[in-house]
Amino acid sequence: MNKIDSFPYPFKENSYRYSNNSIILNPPNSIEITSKYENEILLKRTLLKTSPSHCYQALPTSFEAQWEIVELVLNHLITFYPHYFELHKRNGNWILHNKILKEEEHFIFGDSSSVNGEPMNFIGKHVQEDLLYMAQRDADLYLDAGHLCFPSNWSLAFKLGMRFKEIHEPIPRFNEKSLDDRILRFIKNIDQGNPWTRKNWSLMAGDRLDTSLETFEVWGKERKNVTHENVGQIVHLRVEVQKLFRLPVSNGLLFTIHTHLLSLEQLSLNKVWLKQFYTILSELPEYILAIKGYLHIKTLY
């Protein structure tokens, strides 16, 4: 399989604007195994060893939530890639074999002391994904802990137990229409054992996966150097599979982010979708185009 025949390619219609594109998840797997994955997890483990502030934080009052996802995501390996993941328990000890990378890891399941780091840590170095956990709490969302390699243009450590409207307020227009009011009310209903599956897109120079703020230095220069001869190459699709689950016990969410980039040059292998691209980049307002990242390519160029 290509990289254009397994791309999520996130358009359906000829236009788009803000909305709630969330769909339910079917099936219900929290986590990818695709053909990049050995390079992704050790592009994954180094970051986490050169820029672990950037990578990782948590409140302390989410350790109990991480215990759930690390249970929720190793069920999902198991079960959806049991050629790739065996899980054995004995009482409280747990062995993982990542077969594809070909290592075991004995912990005690709830005890952090065991595991390499924090507990989101411990198996997000195991998946292609970031995992970002939500307490919900006085009527409202807070980011309370994230395991957040491969960001797109935002800080993890600057975002911590922000409430989920202060995350997306450098959105313009973001809360037009009240749509910010009734995505946060749709999550907030979001039930146990009916995730759901949303998409996001933006357009960024090079093929970096990780676009964090405190990166910007390092990876914003390559926007001056697009020019109308390698456009095609340079300028990537980036895809961001974002998924949603109700944890049992703190009632939390999980969100899984599966990034994948697509450079317009193999986008173009595509007819339709690049019709439908130009299309939809052709009548999106201004302030779109902005947030989306194709302002700032295109007065380059």
Contents of the next structure:
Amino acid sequence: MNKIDSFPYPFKENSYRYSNNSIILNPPNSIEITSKYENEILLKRTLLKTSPSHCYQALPTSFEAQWEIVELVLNHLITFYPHYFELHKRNGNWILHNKILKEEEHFIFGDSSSVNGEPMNFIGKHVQEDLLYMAQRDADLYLDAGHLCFPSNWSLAFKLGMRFKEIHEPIPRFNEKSLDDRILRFIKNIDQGNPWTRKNWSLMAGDRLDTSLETFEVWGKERKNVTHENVGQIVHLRVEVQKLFRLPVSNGLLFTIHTHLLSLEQLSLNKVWLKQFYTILSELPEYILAIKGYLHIKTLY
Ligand code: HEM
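Could the form predicted in complex with protoporphyrin IX containing FE (HEM) be shown next, to go alongside the form predicted alone?
Entire complex below, previous chain first.
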């Protein structure tokens, strides 16, 4: 399969506005393994070593839920990818076989001293997805932990502990017509066994996955290199496939993010997408253009 066939193109309509664009996730699988698995896992593991505080943050209240997340992800790996992953349990000792990487992990479920790193990092370094834990308490959702190697221009250290609406505060007009309240209510009502998915998108110069706010000065300047001639190769449509799962014991939520990149040159090979994306961008109001990273590109034209 080539890049464009497997790309999660995010648009259905010819115009785009913020909305609750979530749909039921079927099959209910948190993990997708793509042809980029080995490269992305290597990159994640490097980032976890070189920039640990950008990639992992957690409140002590999250540790039990982190093990719930380990269990949920392991179940999905062995259910949906049995040819790549096996799990053996003997008297409380668990062994995970990752056949893609030819690795074995021996650990005691629930015992953090038996894994290398915190539980979310332990399982996160076997999957391409970033993993966030939202705790549900006092009728609200709080970002209590995150394994986030590929953020789209935000800082986990800054957002840790924030409520859902505080996290989304910088997004212009996100609270218009109480959209933030409606999305919060929707998430709080997600049931166990009925996960949801949505796609979010932005435009970025370059093909870096690790675009944390902390390293903006390194990757942000790539925007200045975009010209009329090279725009197709440098600028990428960045799509996050996001999924939400209710956790049965903590009653919190696992929020997974799988990030995909496609250059505009590649995207333009699909003429239907090209036409529709052009129509969407031409019509997009400035307050959305700015947050989607498009304003600097638009000035070229
Ligand atoms: C519950 C888990 C969620 C978490 C932890 C989360 C986190 C975030 C973060 C950190 C940002 C970047 C904010 C910034 O730039 O400062 C963001 C942006 C955004 N989020 Fe969420 N989000 C969640 C769920 C949702 C859901 C369910 C929706 C909609 C149905 C949503 C819609 C958006 C939108 C529209 C943006 C603006 C990003 C853009 O347009 O590129 N989020 N989110």
